[in-house]
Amino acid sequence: MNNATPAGLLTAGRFACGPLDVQLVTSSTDLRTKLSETFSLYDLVWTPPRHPVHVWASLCRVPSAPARGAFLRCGRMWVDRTPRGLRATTVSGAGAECIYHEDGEEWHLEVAESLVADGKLEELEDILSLVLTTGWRRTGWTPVHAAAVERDGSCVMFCAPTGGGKTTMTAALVRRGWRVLGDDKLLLHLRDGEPEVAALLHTFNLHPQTRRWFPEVGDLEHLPRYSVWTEKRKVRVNDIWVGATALRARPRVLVALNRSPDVAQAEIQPLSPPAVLETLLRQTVIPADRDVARPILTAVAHTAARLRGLRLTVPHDGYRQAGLLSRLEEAFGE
């Protein structure tokens, strides 16, 4: 990989991402901020050795030229593959060139300067998240929209759409003891023949009013909201609950977790086989190159097929019910 830095750019920083080993590079102070705030949150380091993914970052005045979408729409941003390697632009105007190289991924991204002057920076989280699943899966990982904890050698994963209650439902099982390995993202492989997820972080997305459920997680509106996007703020879990993270473990359990106001109890029923995969594929982005989907839906379907399914419709303030988690941990080893 060629580790030279271009003209005018200076290091900004090297994040440890999971697996991957992120170097940094830009002469722009806003660039180097947003980057660096998106880059460590994920916090964990991995044990060596780790992929090298290199990302040189600049403004420019003109706009990228739209990109076709072809290889992945996802969000705000269009992404197409190219002989090298793979392009994607935003909506406004960012865009990124990735280069393939045997050992790692080279990252060019431009930013026209109208997004900095609009305050619009939040568009370059869909590029940064391209940046990480695309060096992840390069390493043979996965990236899932669940969350997950473990206790004497049982995994459960939550599946959810945003603001669905993972990270409620984690937090109130680590108050009984399980430790999490993350409430929002992981990442799946098969070792073994087996499926094995892993952390990547170790925070809680949490919303003010969880104090209703949790007061120790004290006053929550104090701290800035991790997104634009959301009324969350990021927490630490061992700053918490001490010692209560976990950082791979295989799973046995899948949960449909679906919080809905209009059940005055919590319902705990099975979910069949079908409806375990097809709930696994909701929570992961699968792009229209074959190439790159098949080592995707390959590591999905084997998990599906080991775990065994429940779906868990729980009312708004379930959590104070009851007996509801002890029916839940006991469905889970049943």
Contents of the next structure:
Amino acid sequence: MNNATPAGLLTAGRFACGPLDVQLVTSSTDLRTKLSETFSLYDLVWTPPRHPVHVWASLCRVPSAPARGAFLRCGRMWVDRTPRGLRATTVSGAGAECIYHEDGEEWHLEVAESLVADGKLEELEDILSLVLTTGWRRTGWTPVHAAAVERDGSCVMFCAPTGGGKTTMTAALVRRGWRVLGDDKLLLHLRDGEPEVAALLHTFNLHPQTRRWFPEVGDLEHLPRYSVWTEKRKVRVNDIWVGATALRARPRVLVALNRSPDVAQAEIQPLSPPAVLETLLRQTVIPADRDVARPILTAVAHTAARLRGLRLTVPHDGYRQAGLLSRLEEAFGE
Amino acid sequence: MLTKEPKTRTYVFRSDVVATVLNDGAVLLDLETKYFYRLNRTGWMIAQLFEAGTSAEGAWQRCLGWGSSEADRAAVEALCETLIGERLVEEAPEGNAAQVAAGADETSNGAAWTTPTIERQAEPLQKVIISAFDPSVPLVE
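Could you give the coordinates for the form predicted together with its partner chain, as opposed to the form predicted on its own above?
And the full complex, kicking off with our chain again.
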């Protein structure tokens, strides 16, 4: 891969995002601040070798022509496959071209000056998610939107939509001696035919109201918001629960977590194998490209086939119910 | 029964349908519709015939060689009908039929015959998602 920095751009930072070695180059202070902030969320340094990803970011006057979304359609970003890699655009005028190399990726981000002027740089988070997930997939890992905890070699994954209680459940179990791999973002692959999940960051996205259940988190209101889209604050797990983190584990149980105001008592039920597969597929982004989709489907389907499934429905304040977590731990071991 | 399409028409899998093989069958995912399907082992044996290209009648003849009986015919036809009706397979280009015999010889792999099944998941996966990492809340398409 060509590592030469185009004229006028300055190296702005280097980030170890899981198995990736991301090098950011830009001459814009605004872009450097925003992009560095997002990349540096991934605070775990994996052992080498790491997959090189070069990101060149610059400002432009004219927004990129919109992509069609043939590869991926997100709420604020559409992505197409190109002969050399990928092309993405966001609704407010950021664009990115990716060139695949055998030994990494090269990304060229162009951000309309109007985004900086209007303070809409949050939209770049979508593009950076694409940068990272693309690199992770090309190193054989499947990104999964799920939480995972481990204790004594037993690993449990929790799947729920955004706001569905993954972080709260994870924190509740950490207080009982479980170690967290992640509360929201994990990488999954098959090693020797068996599923393995890996941690990307050891931070929790905690809502300030979490203090009602777990007083030790303290007053979170004074911390900056994780993003403009949420009330949650980013908190390092080890700052609150020292030593309560793990890097890799082999999952054995999947819990489909559902927070419901319609139940008075928490309910734990078995989840059928087809439901386990569906739950895991619904937490995994699968682009509409057969070469990209096939290994994702393989990793997810083989993982689902090896997981025992549970459905946990909890009332809003369910974590306070005496005995819930003991019942749940019993169900893990059955 | 196959009523809409002649049983001898040759079909192949669409290029944007991907599969993964499991111990007890396979999972198919249609990248266009985002529906996914679970097939048992015999269902996958039959579906594999469409990788090289086959007809419903050709699939049935192959099943006879794998130990099926007349009693299984309706299930085999139903599976083929699902593959065709759901547009997981499409009509093969002219001349593709010649590949059928060569492509399907080793498909059974010694597996015991059971009634083939294919089940489509009730709801498709999300087509429009929150972000490149988070597909969990479907957005309006």
